[in-house]
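One chain is shown next in structure tokens, namely the form predicted alone.
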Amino acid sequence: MKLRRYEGNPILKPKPENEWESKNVFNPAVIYDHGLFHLLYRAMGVDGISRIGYAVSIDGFNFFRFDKPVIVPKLIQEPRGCEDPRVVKLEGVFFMTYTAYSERGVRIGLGSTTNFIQWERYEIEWEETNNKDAVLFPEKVDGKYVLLHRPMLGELMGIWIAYSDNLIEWHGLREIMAPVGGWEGKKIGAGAPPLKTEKGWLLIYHGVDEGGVYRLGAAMFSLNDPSKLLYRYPEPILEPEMYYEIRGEIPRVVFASGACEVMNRYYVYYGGADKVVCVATVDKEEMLGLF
């Protein structure tokens, strides 16, 4: 099974007239709420620092984008940029995880909003280690907030889980899914926040091979115990094939960080070659047929 690319891709390109997003726009988060697709995307301008922009759509393909970033780096926390947002709706509030980049490395950033324009930022209490690819589950499991993430420990990097009572202090950290070779032999990381299905938590993730090529995969985790991997589809569901995925800031990259379900169809939003924003779709029944 392959995701089906939107024929109008890329749906967002760099905007030369806006200095902050004049070079690259990529790695988008998405959430569908009250009939609108809300897109948060990583943008880079001439200064090389990542900020997060916002765009909105009725159909999921044609977006109106705001001319100013909605998240800009805090000088103390992330002076080198805010990267790769993911967003969920939890208890009526939208929470965004992102990668905070500073001189000390990268760590997990967290913000919340009710309108996508005004954001409150939080300081997550985490050990001083490089960590990224953080995604929240869209609801509590057994009374706990649940997070997937990827500590950058050693050469082989897999997907880890963590639990919290307050979104600030995290515990129970352990690896739940490791690279297995081939197209995902070097490292894997959570992509879009997990989607709840009747078969379990559907995770769209990225895998990287020894040549540095990024592809998308799919896995299913238990609803009651999200640390339990039920099945991972052995083949990639999307790989770089189009010109906008092969040529860009970083070649041969498809990197999904947003997915939503609308009318029994999954919309998967991804960055192409760290340069543009794209979308692909698949019927829910077809996707769940993999499991």
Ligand code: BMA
The other form holds:
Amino acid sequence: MKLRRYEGNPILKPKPENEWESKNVFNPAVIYDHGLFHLLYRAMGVDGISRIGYAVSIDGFNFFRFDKPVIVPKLIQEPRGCEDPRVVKLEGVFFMTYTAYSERGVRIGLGSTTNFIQWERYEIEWEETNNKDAVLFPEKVDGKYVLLHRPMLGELMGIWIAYSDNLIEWHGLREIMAPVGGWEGKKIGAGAPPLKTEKGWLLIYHGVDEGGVYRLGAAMFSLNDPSKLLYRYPEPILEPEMYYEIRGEIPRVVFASGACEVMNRYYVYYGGADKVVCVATVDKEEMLGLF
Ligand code: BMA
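Moving on from the form predicted alone, please list the structure of the form predicted in complex with ligand BMA.
Every component of the complex follows; first up is the chain already shown.
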């Protein structure tokens, strides 16, 4: 099974007239809420700093863009950029995890909003180690908030879990899914926040091979124990093939960071070659047929 690309891809390109998003727009988060697709995307200007932009759509393909970034570096851990947003609706509030970048490395950033334009920011407590690809589960499991992340500890580059009572302090950190070779042999990381299905938590993630090619994979985790990997589909569900995935800022990259379910169809939003925003879809039934 492969995701089907929208024939009008890319759906967002860099906008030369807005300096902050004039170089690259990529790696988007999505939330479908009250009939609208809300997209939060990573944008890079000529200064090389990532900020987060906002766009909204009624059909998931044609987006209206807001002219100013909605998140710009503000906290001590992010002067070099706010990257790779992922958004969930959790207890009625939208929470964003993102990669906070400074001279000390990368850390997990957290923000919240009820309107997508005005964001509150939090300093989450985490060990002094590089960490990225954080996604929150869209609901508490067994009374705890749950998050997937990817600490960068030497050669270990798998997907880890963490639990929390307050979204600020996290515990129970451990690896739950490791790279296994081939297309996902070098490292893997969570892509979109997990989607709840009747078969478990569906995770769309990325795998990187020894040549640095980024592909998308799909895995299923237990609903009542999200640390338990039930099944991992062995083949990539999307790989760089189109010109906008092969040529860009970083060649041969498809990097999904948002997915939503609308009318029994999954819409997967991804960055093409760290340059443009794209979307691909699949019927829910076909996707769940993999597991
Ligand atoms: C990762 C992140 C992503 C990027 C990917 C491919 O480490 O920086 O934002 O899309 O590399 O370059």
